[in-house]
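Quick heads-up: it's one chain on its own, the form predicted alone, in structure tokens.
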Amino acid sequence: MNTAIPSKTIPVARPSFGVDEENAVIAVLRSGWVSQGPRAAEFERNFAEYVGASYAVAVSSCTTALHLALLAAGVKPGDEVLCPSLSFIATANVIVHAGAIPVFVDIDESTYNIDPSCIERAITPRTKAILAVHQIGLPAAIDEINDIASRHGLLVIEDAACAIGSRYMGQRIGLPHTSMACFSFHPRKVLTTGEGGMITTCDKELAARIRGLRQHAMTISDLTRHGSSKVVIESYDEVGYNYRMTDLQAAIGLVQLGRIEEMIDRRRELALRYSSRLSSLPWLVLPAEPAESRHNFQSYMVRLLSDAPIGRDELMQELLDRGISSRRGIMAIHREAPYRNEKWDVGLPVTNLVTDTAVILPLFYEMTEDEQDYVIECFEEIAHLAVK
């Protein structure tokens, strides 16, 4: 429809970094200790603090995360864990690292989420977790997934990659609604470090454990054996692994947290310009937010009805056309190769049919009213041309 060269440049995403962040980064360089160290167990701390929860493990990745809290969770070869497919793959990846089998759930059509009425009777004997994600930041419904839970004696793990902030039931997303939850700090979270992770928890032995083994399973960190005034020589009693955090991330999210409210604050301002704006389009679904929830935002999706004017592949070239990027909704795990399975294609209706009507919507802390805007006049453009 538009071969004109786009006025602007408009990115789906985008960290929002300032002096501050620069000056913390400098002080850990200047520090001489880069690795993971005290500013990684500062964040812990702080992290902790924030979202509610006895203990916060810093570690590489969410994905590194959600592999350390399976296993320190007793998840063994030949378990099954339930998941969504609506999700990144990691999300399926991490149950294969353990040795597991993920068994893929169906999602509720409204907030994209596992269904808890499809949990049931994906259960076996072979059963041992459910891995609970929290899509683009708004809450599962924890609640009923715990009940269900506790009625067949399994553990209930958050995905809350990017529900850092999010809040259920009036408590934040790492609350301990859960044994344990794992956040990501990627650059297209709502807090970033460039990569990292963290995982929440209130049981001290399942915090003791994953300190082990995201560190070798070495029995003393470098941390301890530096500040100790005697000879200590460390130990491995185990297989571990090398997911520590640095410092030189750490200190990042030191900073980004002190501003993480703010942050969200922007984000839920410019989710209610766009539905605001967008609800004239009425072969438009846009986001929910149940009453015992509050998205935190990560990312606006969309998704379009099978009466819209144009297909969403179309519709995303189109916007790119103008130079505003945006993003197919959400992956469907079982679409991909490691995962085909045709009684996945059968099983999974809600899941298929969101995976191929979603879009994602640029949304970040420094966009502009005037961006927005115009992202919104050439959805409204793109739309009334297809009309025609």
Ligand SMILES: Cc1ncc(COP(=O)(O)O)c(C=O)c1O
Given for the second form:
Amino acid sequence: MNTAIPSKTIPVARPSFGVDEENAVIAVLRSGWVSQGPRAAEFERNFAEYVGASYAVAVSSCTTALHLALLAAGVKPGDEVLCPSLSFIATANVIVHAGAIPVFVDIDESTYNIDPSCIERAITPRTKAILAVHQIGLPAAIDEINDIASRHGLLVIEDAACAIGSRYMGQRIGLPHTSMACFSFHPRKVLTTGEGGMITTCDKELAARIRGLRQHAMTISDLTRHGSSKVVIESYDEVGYNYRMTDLQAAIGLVQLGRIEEMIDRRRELALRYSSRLSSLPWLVLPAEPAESRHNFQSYMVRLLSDAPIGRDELMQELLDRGISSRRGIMAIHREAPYRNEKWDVGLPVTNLVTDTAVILPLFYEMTEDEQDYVIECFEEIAHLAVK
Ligand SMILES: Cc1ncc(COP(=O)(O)O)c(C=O)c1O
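Now show the form predicted in complex with the named molecule, given that the preceding structure was the form predicted alone.
Next comes the full complex, and the chain you just saw is listed first.
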């Protein structure tokens, strides 16, 4: 067993950039057009084609994508929006940004996504939409969610922050499974542009509204004005935002999009390696992949059962002492100050269980098998010492 502590800590995630990304950025710098422009438009076209949607709108982050999606869907102050608490806090923050109220719904114990059987009892006359998260890249049960939504006249928006390239019923997330899907290009995601986001939809009017809102509701974009041989004067018909993606980001995104399938395949290989080696530990719950879903393994998250020989936080410390970064699994939003409320303490038992017992292990495209072997061996060693 190779127990030598590596000279550098193995990170939980690391973006993969090569010469092509570097050259793409240099080309944008030399072009003189560094804000949202031709590269962003090209990234949108390629992204829409990749996921199979009619339209894609590039924005500055998934948070801003979700905010615009809610606004474009007509979510208004006082409306309730159902979402899981087991998610990054942005999922609930954007509902508050739109003036609406997040209503947390418990999750399924094996997929960590919103549990369709808990949705109906959370619906009230004020419910407007369901924000379904594809947590760490595993698609939520969209068909069941859509069924419930259509019975109650609700909209479904996908928080697909983590789910680029993931598939549901054989089709990529971002297709018109719902009205809109929102993606993140943060460095912990499979495709990164530093920061960045994208909204996909097949609804022409929604796409046009979002396109406007992301740049102060300007009626004619600067790119269109720049390319026009006639003088055009734009107007601003409502209060919008500056949620633009820069061409520097889009240029990186274009290169990363060309590599996306290869990057996902490698992640899946590494995830499979983890699962086959860690399956010997009976107190460990490995990631599930239901038959209708294909995971992109944005993260590899395991969960400790109550008979585990070691606590989650202690395990993370032991890993760190051996030069391995890990992260607690997904946070529970209802435990954070802005969202604390007694009513959530009893209503979210699975969320509470999962957030307290899950841990995310290192997994990234450039991770070597030696690095992964080291993580697995340390994990086994820590477990073995804890049993003694
Ligand atoms: C589920 C989920 N939603 C939303 C976001 C926000 O994405 P961004 O950082 O691009 O704003 C994240 C980011 O981690 C996320 O995991």
